[in-house]
Structures are given as C-alpha cells and as structure tokens.
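One chain is shown next in structure tokens, namely the form predicted alone.
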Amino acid sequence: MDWTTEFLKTFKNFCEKEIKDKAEEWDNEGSLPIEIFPALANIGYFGLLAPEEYGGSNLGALAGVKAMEMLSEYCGSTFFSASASFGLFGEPLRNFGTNEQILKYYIPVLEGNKIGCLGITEPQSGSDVSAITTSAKQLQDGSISLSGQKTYITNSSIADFAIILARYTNSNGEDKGLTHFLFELDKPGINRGKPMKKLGLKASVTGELFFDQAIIGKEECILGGIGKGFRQTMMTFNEERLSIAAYSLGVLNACLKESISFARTRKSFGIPIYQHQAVSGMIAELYTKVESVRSFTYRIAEEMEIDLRKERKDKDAELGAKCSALKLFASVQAREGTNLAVQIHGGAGFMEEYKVARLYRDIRLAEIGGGTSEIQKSIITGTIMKIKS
C-alpha cells in the first residue's frame, strides 16, 4: 500500500468519526469548533503540499485533491475553513514567503494552531482584481498603514493571521503596485464584522475586514516582492480553482451515495423507486457527472504537478485556461447533480433533515468563489486566442 492509500484510508475513517455525525450540527449552530483545525493537521490533512522539512508529507497535488474530495463528501463548511487556512493563505506564503515569514505564520498554520485567512475581494472590487483600492503606504519611519476594506472573507471573524492584497505607495509617494502584506491581525486599525449570514456552507464563517492605518509592521510583511500581488493572485487562483473543483467531485460523490441509499429504500407503487425508469435516468445521469468530473479533476492535478517541477519559462501557459475550464465544469455539474438528488428524494429531498438539502444549498457557491463562472470564461477564451493558431 503506497502513502498516498494509506493517509486516504486513515482520513476516512477520521471523517467518519469526527465529522460525518457533527456536520448538520456545526451548519445549524453557523460555525465550526476551533478544535476541527488542529485535529485536521494532526491526522496529515494540512501537510499533504508541504515539505518534510516543516512537517509535511509532500504526497503532492492529486493526493490533496483526493482528500479535498473526501473532506467535502461529509462536510462542506470544513472544507472551506481549512482550505482557506492552510491553502488560500498557506499555500502563497510556502510558494513566496521568507525562512522568517514561513516559521512565524506558515508553520503554525500548518499545525493547526492559528487560523490563516486571504483578504483580495473588496465592495467594489471581485474578480477585476485591477480595481483594489485598499491602500499601503510607507511612513517615513519605514512603517507600513494599511487602510480600506476586504469582504466575503472565509475565516474573517476567526483567523489570527491575513495576507491582504493593497496598492503600495512607498515613502517617496511612488506607487508601487499591488503587492501582499502578510500580519496578525490583533493591531490596533483592524476591525472584523460580524459573520454573515449565507444560503449555504453556514459553518464556515465569511466576513469583513476594516484597516483605518493600522501599522501593520515594515517590510517584513511584505510577501514575495513589492508590486508582485497581481502573479501571486493569479497563481493563488489557480490551485483555488482546483480545489473548488474536488470540493464540486466530494458534492457529487455525496449526492450519488445519499440517492443510491434512498432510492433502495423508498417504495412507490410496490417496488423501489430505482426500478422505475424516470428515477433511474436520474441516478445514471448522476453517476455519469462523478465520472467525468472526476476524470477531468484528477488528470489537472497531475497536469499541475508536472508543471510546479517545471522552469518559469517550460510551464504550461493554458494551465490557466484549463483550471478555469475545470472550475466551470465541475462546478457546473455539481449544481446539476445537486439537482437531481434532491429530485430523486422527491419530497423528502425539500427537507432539511436530509442531507441532499444542505448538498443543494452548499454547492452554489462552487460557481461563485474564485471567480464566477462567466468569468472562467473570459479567462478561457482569453488565453486559447493568444496561444492557439
């Protein structure tokens, strides 16, 4: 049994332990207990894209994309926590951050025993990340005010860490670019709004995050380089969108197993209802979209992970296109096959005490979060007419 079975094995069995009883319960009570975090890192889930040398597995990206699958099978709201932590705000700090800026924040992250966050939507500003206003300008002591307002944060009201993405203007009052900082967010200047209340994925908190100059330290928060932000975004997006991805294959494999089950038992007209022919369209249709998802999921995966060993200059340049073209298509069948689960539960698929209920409502953000679906496709487009002949 390689490494990759075998962490697979034991997440199962913890997921089924610790999550798959307790998830409607965190939905209801719209929050997750701050305990899921280091219980996450300790069986190996945060570590699965980390070096051995800070305490990973480094079992690479189709295994994080197999047990990102998993985590969203029983519990949506878990994935977006942890992945906001460990991946939308671990992951740009393992790629660009310092020795100095990966012990402080990205270690304790990946232990589980601070909660990290990625602030880059504004009121104004979603997916033209362009238009940012939030704005860090250097004093002339070398400190750094960070001012403006992020939203639709995952893990706002409960993360001690945030990379925020802000114009920096340096001391001489030249601009300098988009560019990350990284922080605690426990200075004076940073206020959190209170949790809002979603359609779906009600467990994992989103909020908003106010600066008015909060010094939020010198150029050591600084993350990868003044006026990088924009590729840094850009790259964070990419493995964002693989992860919605595997979120939309969990969702899915979660659908086809809720109707399987019930279409076994439900009775109409004296047999199963699999045994009519309009039900079992349904579940054939169903089983369909977990195929081709996954197949398409797990061959970017492999794709992604070739190209992160590759030089700047030998990479991929449709691995963009692709994700989003992955984003759109998972997501798309997703909300499909949420569909017709419920469908399939008839009635009983309209109430809450079923789990296909919440899979329904969960899975709507999958075309929202990390750029709208008719964003991916600009994205798309964008890139096959520059590339292809």
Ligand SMILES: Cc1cc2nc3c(=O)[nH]c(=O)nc-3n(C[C@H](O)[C@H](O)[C@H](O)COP(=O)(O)OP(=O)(O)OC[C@H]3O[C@@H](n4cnc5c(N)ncnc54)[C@H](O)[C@@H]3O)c2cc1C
Contents of the next structure:
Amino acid sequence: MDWTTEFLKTFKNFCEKEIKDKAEEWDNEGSLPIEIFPALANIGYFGLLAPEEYGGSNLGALAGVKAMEMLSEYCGSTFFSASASFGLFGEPLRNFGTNEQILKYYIPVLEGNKIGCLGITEPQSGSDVSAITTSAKQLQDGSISLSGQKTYITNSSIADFAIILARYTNSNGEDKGLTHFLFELDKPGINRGKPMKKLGLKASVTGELFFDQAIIGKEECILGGIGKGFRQTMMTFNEERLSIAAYSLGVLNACLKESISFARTRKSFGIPIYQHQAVSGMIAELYTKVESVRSFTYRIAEEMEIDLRKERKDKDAELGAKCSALKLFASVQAREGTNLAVQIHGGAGFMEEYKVARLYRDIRLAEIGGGTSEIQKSIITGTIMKIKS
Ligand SMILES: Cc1cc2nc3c(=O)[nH]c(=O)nc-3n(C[C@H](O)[C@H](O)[C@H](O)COP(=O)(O)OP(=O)(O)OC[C@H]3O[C@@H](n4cnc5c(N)ncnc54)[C@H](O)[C@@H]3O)c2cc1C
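Mind pulling up the form predicted together with the named molecule next to the form predicted alone we just looked at?
Whole complex next, starting from this chain.
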C-alpha cells in the first residue's frame, strides 16, 4: 500500500470516530471544539502539503485533494476552518515567509497548537481586491500601525495569528502598494466582532476584525515583498480554488451515499423509491456529477503538482484559468447535486435530522468564497483571450 492510500485509510477511521456523529451537534452549537485542530494535525492532515523538514509528509496536491474530499464528506465546517488555518494562512506563509516567520507562525499552526486566518475582504471590497482601504503606516521609529476593518473572515474569533492585506505607506510617506502583514492578533488596538449568523457552515466561525492604529510590529511582520500583496493573494487563490473543488466533490460523495441508502429503504407504492424511473434518474445524475467532478479535480491537482516543480519560465500560463474553470464547474455541480439529494429524500430532506439538509445549506458558499462564479468566468475568458489563438 502506498503512503497516500495508507494515510487515507487512517484518516477515514479518524473521521468516522472523531467527526461523523459530532458534525450535526457542532452545527447546532455554531462552533467547533478547539481540540479538533491538534487532532487533525496529529493525524497528519495539516502536514500533507508541508515539506518534511517542517514535520510534514509532503505527499503532494493529489493526496491533499483526496484528504480534503474525505473531510468534506463528513463536515464542511471542519474542512473550512481547518483550511483557513493551514491553507489560507499557512500556504502563503510557507511560500513567502522567512525562516524566522516559518518557525514562529507556520510550525505552531501545522502542529495545531495555534490557529491562523487570512484577511483580505473588507465591507466595501470583496471581489475587487485592489480596492481595499485598510492601511499600514510605518512610523518614524520603524513600527507599523494598522487601521481598518476586515469582514467575513473565517476563524476571526478563534485565530491566534493573521495575515492581513493592507495598503502600505513607509515612514517617508510613500505609498508602497498592497502588502501582506503577519502578526499575532492578541494586541492592543485589535478587536474582533461576534461570529456572524450564517446560512450554512455554521460551526466554522466567520466575522470581523477591527484595527485601530494597532502596532503590529516592525518590518519583520511584512510577509513576502513590500507591494507584492496583490500578486501573492492571486497565487494563493489557485490553491484555494482547487480546495473548494475538493470540498464540492466531498459534498457530492456524501449526497450520493445518503441518497442511495435512503432510496433503498424508503418505499412508496409498495416498492423502494429507486425503482421509480424519476428517482433512479436523479441517482444516475448524482453519480454522473460525482464522476465528472472527480476526474476534473484530480486532473487539475496533478497538473498543479507538475507545475510546482517547473521553473518560473516554463510554468503553465493556463493553470489559473483551469483552476477557475474547475471551481466554477465543481461548485455548480455540487449545488445542483445537493438539490437532487434533498429531492430524493422528499420531506425528510427538508428536516435537519437528515444530513442532506446541512449539505444543501453548506454548499452555497462554494459558488461565493475564493472568488464568485462571475469572477471565475472573467478570469477564464481574460486568460484564454490572451494566450489562445
Ligand atoms: C463563509 C464565508 C467565509 C469567508 N472567509 C473569508 C476569509 O477567510 N478571508 C477573506 O478575506 N474573505 C473571506 N470571505 C469573503 C469572500 O471571499 C467574499 O465574500 C467573496 O470574494 C465575494 O466578495 P463580496 O462578498 O464582497 O461580493 P461582491 O464583490 O460585492 O459581489 C457581489 C456580486 O457582484 C458580482 N460581481 C462583483 N464584481 C463583479 C465583476 N467584476 N464582474 C461580474 N460580477 C461581479 C459578484 O459575483 C456577486 O454576484 C468569506 C465569505 C464567506 C461567505
């Protein structure tokens, strides 16, 4: 058995034991137990993409996708909060961080002892990242003062660390452009809003972060290059889009399993409902969605893995468009799939006691987070008009 297969087997047992029967309760409570972070880290989930020198297993993008798919099948909220910490926060840190930053912030997150979040979105700018107004000013003594507001931030109320995108002005008053800042959230001048009430993914907390002339550090809190924040954000988005496809696939798997099991046992007109042509058609449609999303997702994961190993000049210029197309396709298929699953369940599908009701609510984010479907379409067309003859 190879490492990935072995890991997935262990991880499935973990999900069965630690998540399966608790996901509904967490959803009702509106939060996850904090212990789930170190538990996921210990089992190896956080380290799948991380190099061995940081304690990871470095199994690659396809193994990562398969593990995310599995977790999403059990609990979308756990998937999103975990991804925001080791992915949205951890991946840019791993890609652009200094050794000191990796040691101070990345390793504790990878070990599940600390939680991270990424703050891009603001009340007046979501899709239009370049319009953000949060400002980071370098004072005469070199310290950096952050002012502004972020919203819809996953893990906002539970995170220890944040990467925040802000407009940077140096001590000479020069505008240096959008820059990522990395710091601990427990500082004077930083406040957190209450977790927001949401349509779905209720156990994954989402909320606001307020910065009122908060001194976040000196130049050591800059992540990557000064003025490189926009580009670094866009590079992070490719990975996020692949992970949302993996989430969509996990949700589709769950819909298919729940629907098969329900359609076998539920009877109407004296026969199991799957023997009615209309219901059998819905199951076939669900199955087709699972298989097509799986093929597309795995292929892009493999292409991403190959691209990671290439020199900059040889990188696939179409990969961003492919990730956008994948996210667009997978999220729509999954939303339609949850609709089919609810329909197959009839009245039961409308009841919270059935898992498909939660899947139906949760999946709606997949077409919004990580860039809306409309933004994916504009990226796809913008790219292919440039590179295709
Ligand atoms: C549960 C949840 C968790 C989130 N977690 C995070 C997080 O951890 N960190 C973070 O930074 N953000 C996070 N977000 C924010 C998310 O990334 C944004 O909501 C998303 O990018 C859309 O931005 P917006 O909400 O401002 O919508 P808007 O940009 O206001 O868009 C509104 C509508 O206009 C359309 N639209 C906008 N511009 C265009 C255009 N140019 N062409 C065509 N249509 C357009 C959109 O597609 C959409 O239909 C989260 C959001 C949610 C709901």
